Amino acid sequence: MTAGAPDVLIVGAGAVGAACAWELSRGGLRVSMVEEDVVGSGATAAGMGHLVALDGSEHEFALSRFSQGLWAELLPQMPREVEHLQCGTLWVAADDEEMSEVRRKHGYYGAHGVSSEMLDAKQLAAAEPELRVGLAGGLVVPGDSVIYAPAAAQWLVERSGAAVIRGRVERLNGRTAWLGDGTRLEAGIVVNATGARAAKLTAGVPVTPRKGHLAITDRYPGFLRHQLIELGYMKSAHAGGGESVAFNAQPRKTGQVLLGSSRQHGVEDAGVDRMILSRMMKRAVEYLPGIGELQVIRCWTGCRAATPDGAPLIGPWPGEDGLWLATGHEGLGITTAPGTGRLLADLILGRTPCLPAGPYLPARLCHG
């Protein structure tokens, strides 16, 4: 390593990257980061900011829970452009099948210690108006929160105090970066968080693309109240392939609206495909019919990172020494952000894990 190298180098400085410099920075080491745009671009810029606990397993839920915990310690000292809006989650189920897994949940939930309350189809319609007629019910979680979360990163990026090199990496080695000007970068630890990109750095990290859809409406304060997600989103989000689409809805602080949500699996284009987001709009019409008079301002797409079990790749990369990894969040990045830099930290620094390792150590799905 040459004279005056950073202890680690983080690649992508989006909320993971950014969460990654402030853990590793609080824990004695000196960071420098790399990012070819600006601090909380990528797909930190085209998430929902949602601050979720997710149930889809038991290492997701691990994970968004005891990060939330951690926005809950940051979020007072952040900045207003961060948008804080706890307005929590309310799950909306379609029909009877549906409201089974409202059940489900307000159990799960209860029994983790998050506070839920089931809602029948005269509660969910005093709680959201705008919502059609007809639909089952629904479970509202207030504890969850939305944020703007490019201006989250940015903070913890200035808090950490972690140079920021403006450059592209076009490849990984162990302990150094290249940079597509021929630049060579070295540090004690490179740490590849560039999200979808982590595979064309890295050979062999099994990270897919998915391609998502947003739109953001004009400014209507008091349309929505509540992040609206319909019950068979989480269908939509585990599919393995493919297309879909699925209601998602979310009050902005600004008194916008933004709606999500589409997959389109290992597509990694940016522009903005007009069948996907008509049939997107078609879907939050069916929920919102009300939504169809409101003026959209912008529409705008952005790639997640999966993985094949679903699980983030957190901790060091197997048969490179060296090298670390902070990718495949998919949809969570931005929740379990915080989560995801506490743990690569304490990996790295040899402390005893904020969470069980084993879920999240991308040797799972190494194999040979």
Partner chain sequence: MSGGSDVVVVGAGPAGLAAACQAAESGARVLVMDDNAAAGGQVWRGEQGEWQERFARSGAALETGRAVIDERVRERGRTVVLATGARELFLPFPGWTLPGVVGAGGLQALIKSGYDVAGKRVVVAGSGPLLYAVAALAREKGASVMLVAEQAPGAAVAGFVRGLWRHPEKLAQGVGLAMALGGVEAVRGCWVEEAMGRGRVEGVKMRCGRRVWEESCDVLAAGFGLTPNTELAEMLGCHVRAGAVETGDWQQTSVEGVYAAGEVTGIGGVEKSVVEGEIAGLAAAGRRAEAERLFGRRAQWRRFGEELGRAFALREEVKRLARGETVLCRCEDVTVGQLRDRAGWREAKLRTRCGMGACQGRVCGAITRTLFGWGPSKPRPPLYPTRFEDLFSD
Contents of the next structure:
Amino acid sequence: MTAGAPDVLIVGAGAVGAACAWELSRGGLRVSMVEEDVVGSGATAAGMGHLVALDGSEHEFALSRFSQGLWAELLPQMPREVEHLQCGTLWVAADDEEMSEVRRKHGYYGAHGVSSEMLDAKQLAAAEPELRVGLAGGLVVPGDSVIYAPAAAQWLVERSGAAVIRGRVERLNGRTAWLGDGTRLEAGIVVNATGARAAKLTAGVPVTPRKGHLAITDRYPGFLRHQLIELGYMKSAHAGGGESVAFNAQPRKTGQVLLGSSRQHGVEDAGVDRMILSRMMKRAVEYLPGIGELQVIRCWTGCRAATPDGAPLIGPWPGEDGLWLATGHEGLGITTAPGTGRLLADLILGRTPCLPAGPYLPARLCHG
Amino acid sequence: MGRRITISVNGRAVETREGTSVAAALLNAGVARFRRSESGEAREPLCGMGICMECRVTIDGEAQVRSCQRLCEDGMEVETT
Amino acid sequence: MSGGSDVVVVGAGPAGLAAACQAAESGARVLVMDDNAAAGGQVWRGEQGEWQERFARSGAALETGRAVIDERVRERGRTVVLATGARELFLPFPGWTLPGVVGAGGLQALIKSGYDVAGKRVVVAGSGPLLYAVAALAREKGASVMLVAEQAPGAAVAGFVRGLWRHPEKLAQGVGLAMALGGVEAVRGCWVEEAMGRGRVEGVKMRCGRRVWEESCDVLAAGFGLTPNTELAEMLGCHVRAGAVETGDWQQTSVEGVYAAGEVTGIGGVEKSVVEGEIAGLAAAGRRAEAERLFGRRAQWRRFGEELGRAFALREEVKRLARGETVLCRCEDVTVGQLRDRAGWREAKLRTRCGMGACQGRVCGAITRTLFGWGPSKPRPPLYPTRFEDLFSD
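Next, give the form predicted together with its partner chain, keeping in mind that what was shown is the form predicted alone.
To see the whole picture, the full complex is given below, headed by that same chain.
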């Protein structure tokens, strides 16, 4: 290793890379980052910035809940540009079947220390007046919130003191990264935190792109009060391959409404797919009839990094000495960034892991 | 310009003529502002051709409508913020 | 209607109407789309004239009041002619966000849509021949035009005027304008330093070299020339250079089946727009021989456009009028001080929200290109703010 080389080189300065830089620096390591664009400009800028405790699996809940605790410490220190909005999540139940899911979720959250409140149809209408009549009820999780993730990533990078090198990494191993212009960057270890691009830089990493569409409106303060998600979301969003859309609408601190969501597996083209967007919007109108009158000012797409078992890849990459991974967060990368950074730092520094690391270690997907 | 019509501006009756844009009618009525900017400044139309978005008002309950791109109609209700 | 046309023309201003007439008169099925309530564009807004009458007889269909918001326009016909025109270039100066400060073209458009300026004291400032047209219109409608201030040096403008004998139509227009302006004071090498007022513009601070003075007014109309509307062309993948769409001999763009004509290919005035539109319309209808006969006239009006650009080039001083606390992005209230040390447009957007608002970067994007040399990012749909329910209705 060249004299003066950093202890760690993090490739990719999205929310996950930024949180890793923050935790590794606090752990006493010298950190550099390399980013091809602006800090937080990839999937971090494309996503919704919803900080949510999800209970799709035990490991998903553990990482998202632990990370929410870290966000609660960080957010009061962060600047206004982070646009933190403590709006909570309102899971919307369309029918009795989904109401039984409300009860299950309420029970699960209660048993795991997350406060939530069940709403019947009347309470739902009072909580969110723009929702159509005839819905069955819902579950409010007041601890969830919304941020503007690029600003949070920028703050973490700045405060970490990590040097950010501008360039596109074309090749890397556990000691070195090569930029497009031929520059060699050396370090004690290398962290691949390039999201959906991770497999292009490290052959065999089991991440694949899962494209999503979003649309944002002009400012309509008060139109929404909570982040709204249909309870069918878990079913449709994680239903394996293919395409899906689900109703997911978010109030921004600016008064804008941000609308999701769609999933297209294995699609890399960044173009806006009119059919998908159209389906997404029709789904939204089914829940929020009044949204049809709001003016959309921008639509865009982003790419989630999906893994075969739905859990992220945090830890050493067995195929390459010195190479570590922090990727594969699918739609939950903003929420789980701080926990990812903490866990990765624990593993690199040989501390007791903040969470049992097993479900997140890349090695779990490398046997056979 | 066409026949006389009346629109309501923040609840006040304002006489104008058919064929007049809402933006022009509001300027003629001497409203204090069309909208408030994010930092609270009063704003009025800049470009007059639907580009700058400074003339957005609420028309018949629909928010964020560009008033320079809409013609007045008799009985129209306009609100500024 | 969908898919039924041979030629779809986007924009019903001079270039669009000329293209539509030539194509329709050649037997093509033509559809013209425009987001305004009526044809004419900004220049001919609400006027009747030779091309409007010819268009009415041409058999071309007209669809108004609806903006083209994405690349689906290509599904409306075999070939597309982009005649999307230009918009006013604004530059920030202290006080430019005060009520009563409008664009020069902005004042023109507002007067044409019924704004009553009778008895108002108006200062017109900025750059370009449009200033005189606006001043003449305001005066005709009863305003007291206190001053017309052109930032370009007197010598440059005088040289331009001396060269007008090569373009007799323009000379006649100029003489007409001069007469309409009557005794209005017109100065050159002079610009607005600041608009002042409590809650509304009450006066402007003007500068001519070392001389600085204040002028009272009720309305300040300030515009710094025009900038092409290239967003749709960029979305369709057409090459854009120096802020204008690149075209070949037949007004074809770099994308097969897409033509561009008028101000969108470079600012040059009505005559250039008309002749480019005619060539595009003829070429799109397969009549290249007729189109070729117009090349000489096009070359003449492109020269005029170049002379215009040189004579009214923006001086460095007007790019430095804003102070750190002056708002640059009006949708999000982002100041010059928050922006000037950024690496580029993308960083500015992510760090400050500049360009993230409802104007979709049209005002602030043109300003940051002029002030900082930033290239804007590729436009994303919808090209104009559009209601959810209208976004996907066909």
